[in-house]
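The form predicted alone is given below as one chain in C-alpha cells.
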Amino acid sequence: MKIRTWDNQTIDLPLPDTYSTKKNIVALPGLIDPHVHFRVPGAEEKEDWHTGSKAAIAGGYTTIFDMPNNTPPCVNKATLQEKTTRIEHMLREADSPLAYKLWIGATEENIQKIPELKHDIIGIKVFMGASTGTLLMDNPDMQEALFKMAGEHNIVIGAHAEDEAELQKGKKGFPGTTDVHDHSKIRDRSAAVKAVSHAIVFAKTYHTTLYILHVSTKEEVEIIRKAKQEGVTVYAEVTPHHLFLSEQDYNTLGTKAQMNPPLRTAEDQQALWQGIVDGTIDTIGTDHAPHTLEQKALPYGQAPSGVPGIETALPLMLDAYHKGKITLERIIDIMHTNSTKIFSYIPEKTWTIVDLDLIKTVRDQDMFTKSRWSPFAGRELKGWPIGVVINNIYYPSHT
C-alpha cells in the first residue's frame, strides 16, 4: 500500500490493508540505536537477543550497536568472535532481520591491538569512571594513549565520562548509604564535567573522533558546544531517561530509577532539550540496559544500575513532537541520521512504520524485552511505532 514518508513523498510498502483507512501512517528511516546492553555473554537473565531484538523491533529500530562491557569484556578477536557466533546464533533462532554492529572495550593491555580489528567493530568504549562490568581506563597516560592510537587509526571513541578519582571521592561522603536519592550526589555532576573537559582535551590534541554517551548535565552540554564551535571533532548523545526523568523520579520508583550517569536536575533536562534545538546533541542512544525486576528492587548499594527503554524511546519523542517540544525532521536526524554519519555507517534500506495519530499507555506486561518492565509505566503517550520494514517484508511492532 501507499505510505506517506516524512517527507511528504509517496512510496509503496507491504502493509497490511488494516491500516489504509488509518490517516496519520507515516514512513520514517529505520532507527539506529548507538548505545545498547544485550547482555550476551554473561548476564542472558536480564536480556539476550531473542528477546532484545523483538524488543528493538517493538521500538521501532532496525540497527543496533551493543556495548562491549559482558562477561568476560569483549575486549579482543577472540571474544569479539564468540560473541558475534552466539549473537548470529540467537538471531536465527528468533528468525529475526535486526542489524548490528559491536563496540570493543578499552584497557590498558589492548590499545595497540585494536587497529586489527577496526573493520569488525563500531568503535572504542571506554569507561573514564567505573559503572556496570569490569572495564575502567582511568589511567589518565593510558587514557592519552588510546585517544592518540584512535586518532591515527580513525576509530571512533564512545566514552563513559565520568572520573573514577571523583567518584571514590563521593563514595567516602556518603559510607553505607542504603538511599537512592544519594546516587545523583554520589555520582555527583562534577565526575561528569571533569571527565568530558579531559576528553575532549585529548581529542582536540590527537584529531580523535570523540563521541560522548549520555550526557545528562547542563555544564557538559555548554562545553561540548564550545568545542564543537572550535572546531573539536565532538558529538553528543542523549538517553530518553535524562529527558524524560529527573531526581524528582527517585520517589516514585525508587532504585529502578538508578542509572549511571545518574538522573539530574530539571534544569539540566532543559538545557539537553536545548541542545537538541541547537544541534549540540547528535543523537538518542537508549544506553538500553536492563535488570530484573528483583535486582532492582534490592537496597540501594546492592541494586544494580541501569533501565531498559529501547520500547519507549520513539513513542516519547513523538509524543515530544505533538507536544511542540521537537520536529520530525529533528527525531529522524538524532535518531537516524546523524548516526549513519558519526559511524560511516551505511545501513541497508529500511524503513520504520509509526501511526502518529495512536494513543497507548506504557505497561510493563507490553514489554518485550526480558526484564519486562518500565520506567515509564503508565504514562500515556500520543505516536507509536507499528512495524519495521527490512528487505521489504513487514514486521509488526506488537504481536
Ligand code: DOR
Second form
Amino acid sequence: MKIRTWDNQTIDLPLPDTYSTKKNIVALPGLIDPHVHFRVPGAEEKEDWHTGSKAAIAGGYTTIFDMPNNTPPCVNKATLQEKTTRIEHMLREADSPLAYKLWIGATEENIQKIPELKHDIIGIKVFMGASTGTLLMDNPDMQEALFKMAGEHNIVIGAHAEDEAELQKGKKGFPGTTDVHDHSKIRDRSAAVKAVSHAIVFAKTYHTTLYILHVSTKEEVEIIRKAKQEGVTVYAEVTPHHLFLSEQDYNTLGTKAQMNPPLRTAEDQQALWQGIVDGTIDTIGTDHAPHTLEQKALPYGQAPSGVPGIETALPLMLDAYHKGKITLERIIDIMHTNSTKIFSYIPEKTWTIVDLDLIKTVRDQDMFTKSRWSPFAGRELKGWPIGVVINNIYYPSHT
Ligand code: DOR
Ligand code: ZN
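Switch over from the form predicted alone to the form predicted together with the ligand, please.
Below is the entire complex, every chain and molecule, led by the chain shown above.
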C-alpha cells in the first residue's frame, strides 16, 4: 500500500488494505527510546522482554536502550553477557523484532574495565545520586576519573544528575513523611542543578560526550543551553512525564506520580518545551520504569519511584502537535534522528506508522506493560501509532 512519509514522499509498505481509505496515515522513521527499564534480570514481576517489547512496538518504537539498574546490576562482562542471553531468549520466544542496546552501570570498581566493553554497550550510566537499585557513584574523584576515561575512549556518559549530598540533606528535612507531595521538596531542584553543573565541568575538561538524562528544571535547561553555546558536547533528554505532568498531579495520582527526578512546576514545564523548540533539549527518553500497582499502592516512603511511559509517549507528542506545541519534524528529531547522532547508532531501516486522526483515551487495561497502568490514564489523545514496519514486515500495535 502506498503511504505518505512525514517528509511528503510516497513509499510502498505492507499495511493491511483497511487503511487505504484513511487519509491521515503517515510513516515516520522508526522511533528510538534511549532510556527504558525492562527489569531483566531481577524484577520480572514489573516487566520482562515479552511484555516490554510488546509495549515498545505498541508505542511505535523499533529500538530501545535499556538501563543497568538490575538485580544484579549490569556492570561488567559477566552480567552484560548474562543479561544479553536472557534478553535474546525472551525476544526469540516472543518473536519480537525489537532492536536494543544496553547501558552499563558505572561503579567505583569497573572504570578501567569499561573500555574493553565499549563495542558491546551504548554508553555508561552514572547515578550521581541514588535512585531505584544499588548503583551510585557520588564520590567526585571517582566521577572525575569516569569522565576522564570516557572522554579518552569516546564513550557516552548518561548521567542521572541529582547530587547525592543534596538528596541526603533533603531527606533530613522530612523525617518519616508519608506525604507524596514532599517528594519534590526532598529531591529539590538544587540537587539536579548541582549535579548537572558538576557533570558539565567534567565533560568540558575531558571532552566527554555527556548525555543528561531526564532534565526536569528550568535552571538545568539554562545551564545546558549555555554549555552548548560554549561548545561542550552535552546533550539533554526530557521525559514525557516531566512534559505532561507537574507537582499538581500528586493530588490525583498520589505515588503513581512519584519518580526520580520528581515532578516540578508549570514554569519548569514551560522551560522544557522552550528547550525542545530551541534545540537545547535533544531527545525524549521515556524513562519507562514500571512498578506493579501493589508496589505503587504502598505509602510514600515505601512506594518505589518510576512510571511506565513507552506506550503513551508518541500519542502525547502527536496530541501536542495537533495543539500547535511542536512540529512533526521536531518530533522526529527528538524521538529518532538525534539519538542516532548522539549515540552513533545506525538503525535498520524501520518505520513507525501513525494515524494522525485517531482519537483514543488512554486506559490501563489497554497497556501491554506488565505493570498495566499509566499515569496518563483517562486522557483523550489525538494521533496514535498503529504499527511499525521492520524488514518489510508490518507489526500492528494492537493484536
Ligand atoms: O523514577 C525512577 N525510576 N528514576 C530512576 O532513576 C530509576 C527508575 C527505576 O528504575 O525505577
Ligand atoms: Zn531511568
